[in-house]
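Single chain ahead, written as structure tokens, the form predicted alone.
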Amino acid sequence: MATWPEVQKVDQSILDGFNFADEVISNIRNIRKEKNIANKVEIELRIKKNQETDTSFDSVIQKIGNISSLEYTSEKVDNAFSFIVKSNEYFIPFSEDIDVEAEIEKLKAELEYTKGSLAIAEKKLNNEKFVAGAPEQVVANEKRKQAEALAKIKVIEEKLGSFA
């Protein structure tokens, strides 16, 4: 007979890293679906780090996303599908036969959504009753949402500028 397993302390950084990797993989799969790129086709992934993140799950992202090469860059990648996770930019280079206008419209829609999220967070943070009455963790969460939205808006506006 074996003894029951004992509860041990959970390493929150590992869970956060996995959730981050999960979001990146979901975005890769969404791009594959939207652009009709088969899962069996290997793609390249370039990452522009605007925020320090855990890279220990890069091999998981590479395997599950069927990525042929995963590279970090300090520059934006032109002619690429892109998405943003926690203000980091991810690029999947594409061929020349792409609808640039559709990409611009998608970025504009994402910008409007992010500005709406920012407005909601700022409205809560500017409400003295909310800040005084809400638990400290809730206020901190709203401040985090505000910071992430501001960073994401900056990145989206830069992307839109690169198409001009």
The other form holds:
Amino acid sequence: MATWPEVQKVDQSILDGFNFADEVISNIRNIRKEKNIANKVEIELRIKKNQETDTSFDSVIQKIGNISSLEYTSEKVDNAFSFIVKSNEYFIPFSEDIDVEAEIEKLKAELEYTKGSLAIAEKKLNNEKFVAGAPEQVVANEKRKQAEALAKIKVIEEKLGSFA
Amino acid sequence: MEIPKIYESTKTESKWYDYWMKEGFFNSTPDDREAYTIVIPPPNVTGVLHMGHMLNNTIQDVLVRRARMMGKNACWVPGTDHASIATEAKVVTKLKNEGIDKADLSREEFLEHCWEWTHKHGGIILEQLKKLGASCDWNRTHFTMDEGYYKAVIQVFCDLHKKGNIYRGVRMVNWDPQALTALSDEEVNHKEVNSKLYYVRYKVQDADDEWVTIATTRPETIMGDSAVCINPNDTRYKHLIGKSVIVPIANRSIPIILDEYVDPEFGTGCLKITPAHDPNDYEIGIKHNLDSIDIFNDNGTLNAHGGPYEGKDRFEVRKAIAKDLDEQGYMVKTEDHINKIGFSERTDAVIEPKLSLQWFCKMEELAKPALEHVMNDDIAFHPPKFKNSYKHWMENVKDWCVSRQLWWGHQIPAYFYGKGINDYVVAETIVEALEMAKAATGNDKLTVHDLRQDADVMDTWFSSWLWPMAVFGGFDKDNDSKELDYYYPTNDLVTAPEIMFFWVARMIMAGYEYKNELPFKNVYYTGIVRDKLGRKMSKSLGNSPDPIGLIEKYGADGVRVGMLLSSPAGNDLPFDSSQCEQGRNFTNKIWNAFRLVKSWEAKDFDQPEYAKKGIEWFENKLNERLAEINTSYDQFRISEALMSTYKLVWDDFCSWYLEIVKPAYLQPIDATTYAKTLEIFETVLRIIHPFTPFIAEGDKGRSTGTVRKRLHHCGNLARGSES
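Can I get the form predicted together with its partner chain as well, since the one above is the form predicted alone?
Full complex below, order starting with the chain above.
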């Protein structure tokens, strides 16, 4: 006979454990996105456990995060991206697959280009004749370009900073 | 065989519906299970599906399908309403287009045309409901003019007449001059309109150049004036007491009367009284024993009392008389004015208050239990805010004008044996009527040919208020009451708040009158489906999408989800077809999950830890969601139940669970996880079944793959069949 499923008792500790894993996975995904590390590229994960947290879903973190090895450590890990969940510290060490140098090069090139755009816009805006003579719309357009370039430069510089 | 990349809803849905019908999955007969019953709000027999029906019936189907799965004996009774005034209007128009005037036809001939129309167009809407997936017990389809139903209505009329609750009397009624029938108060829509206030002066009789000025929005009714009324406390007019004035143009003398009803602040403080054409004037007329001069024909033209305006339409006369009053020096001034005017719900004609001999149903006693059992939540309204307007109406309920000057409907079972207005008897059959007439007259020689049945029919709602009982043979004296006892009271009624008074309130009244019991335990009020701009959907605005077109484009499942995504009970639903697109994406998501699982190859090897943990988590998560979903259902928060179901499928199952257990590309999956995944998929399909019954069936009949077999199996489960 067709049945509507009966509700079974829920083990809240399992759901809590998973939610914790979810948070870790979200952070890993963010780092992959920010640092342009494709999902198919395996990474390592080192965890400095500063408090007692649920480890029961580590296998899921490993699977979803595409993590080649997940290990606990008592020391901070250098040359790694890091994030914090609760008071645990997580490290994704740089590796051959994570081409830090190439990424830095790419960001630097982008920075140069953006700075160039900024310079062009500012040159125009510093030209009194231009500002006085050009249609309002054109001036507004240059101001917009200037603002956009400034914002972008800030983001790129932050990213570069995170590699240091 | 290749599984199609895109879910083919049209093909799949008709296949499944045919299968369900063939197997009789929607049929219900009384047994030892708990009954779960819904009666459909019967749509007009010749109507076609609109978005309101879509919303309303989707909700009903969701409730019925879930109840069926919960092991209840679910019975959803479909049917249609003969819709007296609406259908008759359509037939009259159709005949007119063919050059036939209703007035030239006999009652029998006209009714033949109505039946022909009914058979031709009737039931289209029910076929459309099948496209939506409605799981009604179609063997139980009822029509309010079916023979048994007809008898039930007549029986109730006679019974209420016998109890003194139905009477005949002259009352001021709402007259629709276009449909040529009386209407109940509820069939009148009051709208604010821009009109003019005309200040007209009446000469005081036997005085030299003394005048009284009145203000009116309807100068044409001057022809029916019987008095001018002033407030006795109004010191401005003390000198007029006891005098008379001359009605302009009509040149009749009418008295000046005193009544505190007059508001000295309004207009000039002098009020013309036209008892035949205004409900308040009518009351004053009775109180002061005034003549009642009816100046209108039934079609809104003026009769002989209209003098020079005889034969002309009321609105034409309004202009003409204003001009004449002006030219003859009676018009003092005109002002722009906003007032509320009643319009016929059906024809949109301006209602004419008219004195008329009609049948009425007393409401006071019937309304008492109906009010009490809603206020104490024996019958629960969802959302409860509607109790307020219900209470207000029930506490101020007026007697119900139940006669209509139409032919299509249940003919009033009153038989006249003489010329006097009281020379009649009320009986279920003419044979019975004859006996009663003989007794009343003492004339044994009377035959049925001496009897003349009242030509009028009853208000449509006088039949549909019996719906929850009548569909189970509740008034059939020759039948046992097994069906009625089993299915009645029904469980849930899903309807639009607009018909709370027309229908819901009256079904409650009838329920207590005839079964001394409530007709349903819960009333779920749907909102009004509006367009993106918040306008009500209507034919004339052309802003109502064709529901069948939507189903063809997005699939019935997609449209069902689209309708329910944003429609909490009692709140208006701003509809945009993008919601159906979202619904279709949902069904595609399930389809893709199915394709993914189907692509896996199971092999015997140890279950990985992540899969074990993933399963453990999902089983707990599913139960957490299920508890949430159950609570939402129990509280009639259907949109919320859908949102939780949606998240279970999209987030928990597809985005998390399948990603966790998914084997690496082209790698096999371990047999334990695979079997568990199928089991879980099956449970998920069962939970989505009420919302998206078609996709929940899986993909029967394509091949014999293990997954599919399993999914067919769960399809069978979800369908509500023995398996």
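Keep in mind that what you see is a predicted model, and the values were worked out from it rather than measured. Think of the rigid core as the biggest set of C-alphas that the two forms share within 1.5 Å after superposition. Positions refer to the first chain, counted from 1.
Leu150: Cα shift of 2 Å or greater between these two forms (core-aligned): Yes, its C-alpha moves 2 Å or more.
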